[in-house]
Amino acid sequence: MGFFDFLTEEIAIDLGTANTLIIHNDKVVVDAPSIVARDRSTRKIIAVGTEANLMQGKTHNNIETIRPLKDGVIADFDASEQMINMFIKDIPALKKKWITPSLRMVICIPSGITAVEMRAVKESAERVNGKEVYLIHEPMAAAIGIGVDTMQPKGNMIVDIGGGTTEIAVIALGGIVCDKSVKIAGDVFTNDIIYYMRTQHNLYVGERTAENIKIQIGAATEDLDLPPEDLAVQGRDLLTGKPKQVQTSFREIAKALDKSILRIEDSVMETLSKTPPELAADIYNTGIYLAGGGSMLRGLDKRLSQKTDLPVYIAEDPLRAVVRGTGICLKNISKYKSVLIK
């Protein structure tokens, strides 16, 4: 412990393509979408998060909403930069101090992520004031977060189905023994409904409707035991221009989603084929996590486990079991530090 340790804070962050949380002492203090408006002409900030996000869509000329952050990767690096300031200064504790304190962090990234796009994450902390910087790879958090032993010799299989990225990874011994990352994760779910709306009602819905059916009737498949109400959905007419509005049902958001869902499904089959055969006597008896905001879709568990023949568990609070895991890596910076990237 050094003199100027109490100048020092730290942070937990995971930075993600649809959400951005951020842990300070041990509390969720940042829950917002990653999601930045700004202003064309002067390139000025005007919002971040929330407010940024109810702005989406609605938008005229002269203010454009960008997500900085796509598949998982930083896109737009200085308005990525300019939102992880905003929000860090909006940490309650932080605003408090007289002094802007220096900041040792932990920040989550994918597993498939390039040499060049790690930089970028590191580069844009460092420029916030970050003076101690670890990266973890996600799945790795995310199975921390859920609360598996990972320093084990044992096998556990993690699938995080984020924005961007869908991560899929066995662990075992606090190392990342075969993984695979896919581009598709709720962003490509959300495109799906859009598209589904657009060829079977002639509808034209925006992204933030197209966000709001799949949380409220999003399905993987068309036997649920607790299937959810219709839902009434206002858009543009593709024929006429008028707004109108049109009921749909989960059966067809599960129709939407279905190549999708395949696709995940095919790549946890190929890292299970991929996994030594010990480790697949371990993910034989312990199953498969899902974790991410996109293994809340319903029935996904139901479909997965047909598939593999495995039990599949959902995380409990899902949305946050990777920030929770890199906020136990933060506390633990010696115990994890075979896991964290310097």
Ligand SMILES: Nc1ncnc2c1ncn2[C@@H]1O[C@H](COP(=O)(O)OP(=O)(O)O)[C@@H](O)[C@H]1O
Given for the second form:
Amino acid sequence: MGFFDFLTEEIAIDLGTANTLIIHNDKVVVDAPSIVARDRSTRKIIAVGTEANLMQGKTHNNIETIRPLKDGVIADFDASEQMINMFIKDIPALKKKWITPSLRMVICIPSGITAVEMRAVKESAERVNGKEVYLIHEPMAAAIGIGVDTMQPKGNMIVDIGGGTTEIAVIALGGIVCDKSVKIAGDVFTNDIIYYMRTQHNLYVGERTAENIKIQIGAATEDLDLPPEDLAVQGRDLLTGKPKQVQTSFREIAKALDKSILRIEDSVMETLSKTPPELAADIYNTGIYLAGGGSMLRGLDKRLSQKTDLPVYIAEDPLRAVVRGTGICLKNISKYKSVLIK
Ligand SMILES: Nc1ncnc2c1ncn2[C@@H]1O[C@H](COP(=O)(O)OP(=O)(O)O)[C@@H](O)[C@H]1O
Ligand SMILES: [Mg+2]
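Alternative state: the form predicted together with the ligand, after the form predicted alone:
Below, the chain from earlier opens the complete complex, with every other chain and molecule after it.
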């Protein structure tokens, strides 16, 4: 411990494609959509997170809302740096400080991002006073957050279904043995619903409405133990142009999502088929762990379980498993040295 360590603050960041979460002093202090609203002419950031999310789909010509990490890659470096910056500056305990503390950070990144993007994230973090910055891959952080003992000579399979990507990984001895990242996740499910409403009901709905349908009644299978009730959905009639309302059911949504779920199933099967036999034997006993917001889709666990003939468990708090794991690494940097990327 150095003399100036009292000036150092520690934060763990889950830089997700849909949501950014930050842990400081063991508490989740930021949990907000990864969105920024920007003035087109001055390029000044007007709002980030929840506030920017409310502006989505409702902007006029002068304001644009951007998701800097769309599709599991960094689509807009500038916006993502400013977003991280504003989230960090908004942490109440740091705002109170009379001098800007230097930061020790562990940042979780989607495992599909390239080495160049990784360096960019790290440089962004250094520009916001990050003196010691480590990165960690998402499935590893998810595994640690779920409570899997990743250091054991034992295989575990993690499937993290986020907004932009689904990350599938087999983890053993503190490393990722085989993995796969597919660009089918929550955002694609939402778009499937938009497409379904347009083609089956002539109803044009926006992204926020479609996401709401997904959360309220979304399903991965028509064979649910606890089916939700039908939902009234409002949007614009494509033929008349008038606002209208239709009733939709979870069965319809299950149909709308079927193809995308099938692709996730196939990717899980493919990863299983690449798993070394000793680890496959472990997974036969331990099953598959699900994390990420997408894992909350009704019946997805059941469907994956039927497909793989394995037990499937959903993390206790799927949206926070990754940030929790990142936070655990932050507190035990020497223990997790092998999984952190300096
Ligand atoms: N109850 C739910 N059912 C289905 N999908 C959900 C639910 N809650 C959140 N989601 C979806 O989860 C995704 C966000 O998950 P998250 O793990 O935060 O993603 P990321 O790590 O990419 O930021 C979004 O697409 C959101 O619509
Ligand atoms: Mg995530």
